[in-house]
Amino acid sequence: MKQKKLTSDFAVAGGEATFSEILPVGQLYFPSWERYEAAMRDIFERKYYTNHGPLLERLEARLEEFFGVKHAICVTNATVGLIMVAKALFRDGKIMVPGFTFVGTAQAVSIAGLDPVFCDVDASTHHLTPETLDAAYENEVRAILGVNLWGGAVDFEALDLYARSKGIPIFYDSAHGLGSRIAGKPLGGFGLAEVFSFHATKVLGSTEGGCICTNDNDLAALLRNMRCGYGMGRIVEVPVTTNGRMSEAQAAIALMSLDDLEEHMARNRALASGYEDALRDIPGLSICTPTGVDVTNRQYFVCEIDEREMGMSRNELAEVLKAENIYARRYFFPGVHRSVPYAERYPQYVESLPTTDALCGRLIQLPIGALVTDEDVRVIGDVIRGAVRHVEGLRKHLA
């Protein structure tokens, strides 16, 4: 790959971008064709493509046993885990959810038939903290929907206490979670129940699905009779059902997945120690390292530019990178808070939340997993580096 020695070297003055392939920043960890071949096949001879297959009954065996959990409750996705949850709890009323977050965290509690009320963030953790919950508690609260992000976590135990102190139970987003640990726990087990992603972008991946985690037998029995029409296990009265239901497909996809889970894992970490040598000490880029757990799966790289000290914002250089062939993302943005149709419904929070837009305007996720190399990390390293010295050429090139 020939280096930007000049600013016309770069894309976007019109040299040769540097890679001749997008490289996504999705985990797209996927198995051999030869493995998935042979579970589709087994599926296809069974002929049991949904319900509860006995796929499906082995995934979630083998993920109570991971997470260490009483009851693992597979889904469509992630996002559909959330919306039963929130429905399962409440009809009506009001959940606090971070501003800074995908906005399908907010989108569940909407469609749940609540009304979310936006808090900010830690600014060094990104996470919701007992502190920035008080900030924004109202009237008619009646849960805490908190996010763990980056392959991080909250502080548990201290909005383990708010909750209580308020008496209203906290149940978590942990979409980005799955294979962090806490002083040798996974995520899994904590709150009232938390969902994970597994999406094609997540470090375990079934294509798409998720799993609801809890140890409440009363809100496993539920979520169960609210996964599809006719329920399952234990019969309940349900608020409502839907089609959260995952496939034997899926099912297969997600056991191969957590076959190779810590060979993943450990893959992301050597990525992520790659780019802490690749960007070292490039002025106004610190990175953004997981936080409150031992043990992080590393599926994020996010790292937060200072545009004084850098020279350039983090939307010039997402452009920079684009036109590189390396699709960084703006993550997140907007804040939720800001968002279609938030903020036109809840415009007390547009304003409300300095630390969420501030991280909206700062921070980049940069590729990580399946289809990154080594030296596709290097070669990163020194595209960013190349920009910041380039700076001034650049820009007038930049939107």
Ligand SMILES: Cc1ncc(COP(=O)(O)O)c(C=O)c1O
The other form holds:
Amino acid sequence: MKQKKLTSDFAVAGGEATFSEILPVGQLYFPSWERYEAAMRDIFERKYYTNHGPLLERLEARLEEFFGVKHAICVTNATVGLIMVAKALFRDGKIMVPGFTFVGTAQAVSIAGLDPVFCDVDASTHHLTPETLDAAYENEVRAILGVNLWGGAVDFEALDLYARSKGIPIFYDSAHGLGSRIAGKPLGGFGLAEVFSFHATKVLGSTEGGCICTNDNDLAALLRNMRCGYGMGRIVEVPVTTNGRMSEAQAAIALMSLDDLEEHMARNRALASGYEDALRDIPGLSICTPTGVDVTNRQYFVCEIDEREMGMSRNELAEVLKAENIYARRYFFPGVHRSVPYAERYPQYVESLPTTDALCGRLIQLPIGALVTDEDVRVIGDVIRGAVRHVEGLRKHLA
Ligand SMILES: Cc1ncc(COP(=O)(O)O)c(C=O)c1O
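Now that you have shown the form predicted on its own, what about the form predicted in complex with the ligand?
Below is the entire complex, every chain and molecule, led by the chain shown above.
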């Protein structure tokens, strides 16, 4: 890989891209073809492809043990899981959600027929706090949907206390949190329920997939009956049913990913530590270490860019990296409160989340996961360092 010594060596200025193929932003840990083929052959020989099959049962039992919860209910993706929990709890009303999250968190609230109340987050942890909740609290609020980001977590105790003080339940979008632990306790057992994503970009991937964890027997019975039209377990009356089933193929991949989870989390942490060396002392760049947990799955590698100190904006840096085939992401951008359809439907929140707006303009996520090598991390560090040095020359090539 040719070192970028001149401005013209950068791909935005007409030079050769650092990577010949796109380096995507995250995870994509999958079992070897041999293991995958054997697992699929097993399903085909059994001819049991979906509808709560033996692999799904095995997966749920293993996840219950892994999370230390009474119920792990697997679903086709985390969004469906969040919709199901919201719908199981309420027919109408408002749910507090952070504006700084993936749009799916708020979409789940909307699809469940509820209204989001967008809250700001803390500037250093990126999470909800009792203070940011209180600043946004409205009388019609029925619940809080907290979000655990980047392999870190909210302060569960503080948020639980706040929710109790208002007499409302709290549940969590923990799409980023599988495998992270607090004082030895894995995420999964906090709040009324936690929902995890097994999307390909997550540390435990099953292409698509997810899981709802809860210790509440009644909620679990509702969810098992809502998951599809003909339900499972104890029969209870439900507000609505959906199709959130996880197939046997998804369950087979999730089981293999669960076997490999510790290895993948360790690999993420090793890559993150490589980035810490590669990015050291770059002016205006600070690394956002996941907060609130003792062990992190390090599923994301997020940096904050101070434009004044770096001499380059986050957007400019993202553009330079993209031209080099380094698909760093502006995650989350824009804030959900400013995105379609929320900005139009709930204009009262558009200008109400200053910290969220600032984070949306400053954070960048660098590639981490199965397709990233130690050498890639070193090279990405060099490219960023070089871009900062050549910023004046590069600027005229940027949008
Ligand atoms: C915070 C957050 N919540 C929810 C989701 C949705 O997960 P899924 O794709 O499994 O529906 C994602 C996906 O990236 C996410 O990042």
